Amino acid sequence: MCGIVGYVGNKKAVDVLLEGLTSLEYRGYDSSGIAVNIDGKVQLFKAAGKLQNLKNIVEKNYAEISKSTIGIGHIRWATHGAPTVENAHPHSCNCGKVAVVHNGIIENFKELRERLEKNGCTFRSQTDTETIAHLVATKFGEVHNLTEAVRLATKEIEGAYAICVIHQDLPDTIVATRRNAPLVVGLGEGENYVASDVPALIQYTKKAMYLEDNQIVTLTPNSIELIDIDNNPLKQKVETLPWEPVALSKMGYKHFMLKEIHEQPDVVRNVLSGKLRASDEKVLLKEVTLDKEKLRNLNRIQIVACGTSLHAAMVGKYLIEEFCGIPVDVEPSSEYIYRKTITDKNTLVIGVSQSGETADTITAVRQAKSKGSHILIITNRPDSTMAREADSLVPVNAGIEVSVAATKSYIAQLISFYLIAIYMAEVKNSMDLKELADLKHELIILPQKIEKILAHTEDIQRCARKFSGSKDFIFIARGINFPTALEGALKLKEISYINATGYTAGELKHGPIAMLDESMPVLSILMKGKVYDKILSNSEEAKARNARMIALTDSEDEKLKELFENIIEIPEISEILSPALAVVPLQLLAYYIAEFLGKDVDQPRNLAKSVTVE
C-alpha cells in the first residue's frame, strides 16, 4: 500500500513527485502530499481525499514550489490514523528541518511516541509514521549526518518499512531505506530517483537498483551510495526495468480496468509464448527448477496467496489434483503465517501474488523455506521481493496492471496453473496423452474465443443495467468453477460495493436459500460438464424460491430460456478450461454495473492495489 516518489537533480521536483505519484494512485488515495526544499527550507504540502486536491494547492503555489530540484512525495492508504490533512505524508520534526515519507507499519511506534515526548518532542498528527521524522530529527542531532540518523533510526525501529528523508540542511540529499516493503532506485544523468514501484520512474530512466532489506541509500544528484545497516558498503546491482511508459495509458478506454479486461486474449498469449508452442509438445517451464525426480516424489503441495490470487489457487489445486493425483492444500497466506508451518523438503509450496509485494504471502513462503519446501512462486513482477525469495519462479507476463480490481492478472495466474498442472503431469507420466494434447490445443486457442467475448457485450451491458439496483447478489456453481463464483462476486463487491457472495450450488440450500426473494439475482455457472445437470437442479430450487435467475453458460439448452431471465452466452469449452473463459463476463458485468452506478471504478474504496503490511 501506499506510494512514495523522491526526486532530486536539476528538473523542477514537483513535476516528477507529481508525476510518480499520479502513476502510484493505485497504491492508496485517502491523502497525499509532498516535501520539498526551497530556499533553504523544507516545506510541506498536504491534501485529504483524491491526489487532484493536492494539486489543486499545488497550483496556487506553482511559482514558489518549482523553484526547488529535491522532494519527497506520498499517496497513502490508511493504516494508523484517519485519512486527515494532519494525518497525511509527509511528516516532519518539531523544528521542521527533516520531512520523512513512510509505507508500511511501525509496530513499537507507540514506545517510541512515549520516549519521544517525553524527551520534547509534541506529535501533530495519530500516525506511526511522524516517530519516524522526530526519531530521525533527534539522532541528527546527535551526529549531524543524515544517513547515519537514518541508520540508527531504523536500528530502534520494529515493523515493516519503506523511509524516504530529507533535511533542510541538505539541499542535494535524499536517504531512503527499507524492510520488508518495496522500494527502488532510479539512476539517471545529473539526477537520481526513488519510489515505491515501477510506474513512478518508468517515464525517467530504464535503470534501476532495487533495494533489499536493511538497505540505506544516499541520494545526490550524481551519486549513489549504498550501505547496510550495520554501515558497511554494499556493491550496487542495477537493472534494466521491464516496461514503457504506454503502459500507463488508457489507450481510448474509460477506465485501466476495462483496457485490462480488453487485454486479456494478449495476456494468455504472453503467458504461452515459450512455454507452449504446439498441442504435440512438452510444456517448458525453464525456471521451474525443482530436480524431476522430487517433483515425481512429492507428497503434497501448499498453496498460499491473497483476494483475487486466492481464487486463482483454488483452481490450481483442482488442476494439479485431477492432473496428478497430489494432494494440494489452499490457504489464504494471512491464516498461513499464525499457525505452525507444517510442511518439509517433500512439500513444494507455491506463493502466488499479482505484485510479489503482499506481505502475508511473502511471510508465508519465508516461513515455509525455512522448513526446507521448494519455494514456487507466481507473479506478475519478476522483479519482486516474492521473486527474490523463490526457487522456482512463473512469471506471468500480464503487463503493468493499474485498476485496483485484478482482471488481467488474474486470467495470467489462471494459465499459469494449467500450465504447471500440465507440466507436472508430463514429468509423472499421469495423464493420458491424447487427453493433453486436446487440452494444450484449447488452452492455444483460448484467446480467440476470449476474443469472441469482448466483441459482443451487448447481453452483458442489459443485464448489467437491468441489475445494477440489486443490494445484494449471489453467484452459484460446482466444481472448478466454484473459485470463478468466487471471483465473480468478489469483482462485483469490489467496484460497485453490492454486497455479492459466492456459494457452492449445493450449498444453497444449507442455509444461503433463506435469502433468496423476488429482489434477490442469482447468478448460476453453468458449463456443460459433469455437474451441469447439478447445478440446473440447483437454479430451479432457486427459482421456485422467487429469486431472479442469470445463467452464464456456453449450453444452448432451450429450456434454460424458461428458468433464467437472462442468459449470457459464451463460446463452447470443455470444463476444465472453462474457468479461464467463463470468468471473462463475470469482470465485465461487474463493470457495467459500477459504471452504471457512478463508481469509481479504477479506484474503488478503501482498497490498495497491493498489500504490503499485514
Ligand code: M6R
Given for the second form:
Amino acid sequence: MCGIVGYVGNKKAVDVLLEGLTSLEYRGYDSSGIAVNIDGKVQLFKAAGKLQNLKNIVEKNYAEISKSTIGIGHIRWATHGAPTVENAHPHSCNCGKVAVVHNGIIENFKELRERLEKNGCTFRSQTDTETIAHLVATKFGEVHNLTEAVRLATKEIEGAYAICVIHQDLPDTIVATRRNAPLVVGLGEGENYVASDVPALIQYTKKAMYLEDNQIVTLTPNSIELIDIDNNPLKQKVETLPWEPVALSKMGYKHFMLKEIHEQPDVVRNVLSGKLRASDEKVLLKEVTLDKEKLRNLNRIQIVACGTSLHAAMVGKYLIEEFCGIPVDVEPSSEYIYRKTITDKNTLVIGVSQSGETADTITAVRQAKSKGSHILIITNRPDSTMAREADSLVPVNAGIEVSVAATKSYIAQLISFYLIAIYMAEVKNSMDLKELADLKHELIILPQKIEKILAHTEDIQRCARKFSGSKDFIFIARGINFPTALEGALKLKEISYINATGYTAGELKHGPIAMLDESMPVLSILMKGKVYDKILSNSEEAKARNARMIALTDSEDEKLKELFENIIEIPEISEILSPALAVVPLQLLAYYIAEFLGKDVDQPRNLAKSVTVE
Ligand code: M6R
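Since we've got the form predicted alone here, give me the form predicted in complex with the ligand too.
Up next: the whole complex, starting with the chain shown before.
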C-alpha cells in the first residue's frame, strides 16, 4: 500500500529517490519522505500530502541534500496514524542513526512498543513502523552489524512488511527485507537499487532480483549479499525486467486513466495473441496446467477477487456456467477469508488481481491452496506475490497500469475469462461449435469496435457535462451486464466521489425505485439480447418516476428517443461479448465527469493502486 525506494551508488541519491517515488505514487500519496546521509549524518526530510510537498522541501535544501549518494524514500497510504509529517516515513531511533521505511503492518507493534518504551525509547509518531527503527537500533547496539541487527529484529516482528534500513555509521549500506509485501532489487554498475515495484527501477536498470519472504539483502554500490532469516547465504536469481520506461509516460494524454482507456484495443489484441488465432481453431491456453481429465471432472469453481477484479470475476462466472455447465461461486476475497469455505482438491479456485498484491485475495488463495485446490491466478503482474501461489498462471498482459482506477486491466481480465471459458468448453466439449466459432470471430474483431467508440467520444462528453452536477447516479442492467453496471458505478464513485450504485434492473422495483425523482440520473445498459425487453420495461418504470434516463445501447430503435434523454450508442455486438464493449463508454463517462469536476483523476482521494492490507 505504500511505496519504498532505496539507492546506493555514485549518483545524487535524492534524484533517484524522488523519481522512484514519483513512479510509485500510485501506491499511496498521503505523505512522503526520504532519509539521506549528509556529511556522515542521517537526515530526514518529510512532508504531509502529495509528493510535490516533499519535492518543494527538497528544492529549498537541494545543495545540501544532493551531497548524499545513499538514501531511502517512502510514499505512504496511512494505516496506523493519520497522514501527518510525524507519521510520515522514514522513521528514526532516538539517537537518530537508524532510518527505516516500511510497507505493511506490524501486528505486534503495541507489545513491541511497550517493551521498547520500558527500555527507554521515546516514540515520536503513532506508527507501527517506528518500533522497527528502535528495535533495529537496539539490536545494532548489541551486534554492531546492520544486517544482523535487521535479521534479529525481524525475528521479533509479526505481520507483513517490506523494510529498508540505513545506518549513519555505514554510509554505503542499505539492508532490506520482506514478508508478505513486495520488494525488488535493481542491479546496476557501481550502484544498486531497491524498491516496492519495478516502475521505480526501469529507468535505471533492467536487471532485477525479486526478494522472497524472509530473505534479507545487503546492498552496497558494488555488492549484493542475500541471506535467509537463519543467516544462511542464498544464491541470487537475477531476472531481466520486461517493462520499458515509456510505459510510464502519459504519451500526450492529460491523465494516465485516459491513456489507459485508449490502450484497450491493443490490450485486447495482446491478450488474444498466441491464444486465439482464428475462429476455426481451438484456443491455446498452455498456462492452464490443470490436467484435462481433472478439468472435465471439476464439479465446482470458486473465484475470489476485490473491486474491479471482482466485477471481471462476475462476468467470468456467467461465462463458465453458460459454456461449461460447472457451478461457479464468486466472492469478495475479504469475505471468503473469514468464514468456513467449502473447498477441496476437486475445486478449482481462481484468484483475480491486477496487482497480484491485494492482501485479501492473497490470503483467500493461500487458504484454498492449503486445502489442496488447484489455484489459477489471473493477474497483470506475473512477478507478483499472488502469481507465486499459482498452479496455473494466466498473465493478462495489459502493460503497467498507473491510474488508480482500473480500466485496461479490467478489459484484459474479461478477455482472459472469455479465453478460459472457451478453453474449458473445448476440453469438455460442452458447447456448440458454430456458437464457439462465432464468439471467437467476434473476439478477434472486438478491438475495431472499441476503436470506433474511442474515435467519437462527443456524445459521452456531452452526457458527462450534463450530469456532472448530479449528487447520485444509478446504473441498471441485467444478466451478463450486471457486473458492467457495478463497474460503471465503481469507476464513477472512485474518481468523481458521486454516490453511484449499480442495480440489477429487476431489483429496482424492490426498493431503490423509492429514491427516484427528477434529480436522479438512471443509466440503463440496454444491449440487444434476451433481457433487452425486460430492461426496457424497467427503464419505463424508472421514467414513470421522473428519473432522468440515459441509455447505453447497441440498438438503433428510434423509439428509444422517447424514453431516454441521452443515448450513448455503441457498435452492435452479441450479448455474450457485450460486457467487453459496454464498459468502455462507462469508463469514459466517469473520466469526463471527474475531469469536468476538476478532480484528481489519476490519484483519487483515500485510494491506492494496490491494497496490501486486509
Ligand atoms: O490489484 P487488484 O485487482 O487485486 O485490486 C483490487 C481492487 O483494489 C481494485 O480493483 C480497485 O477496486 C480499483 N481501484 C478499481 O478501479
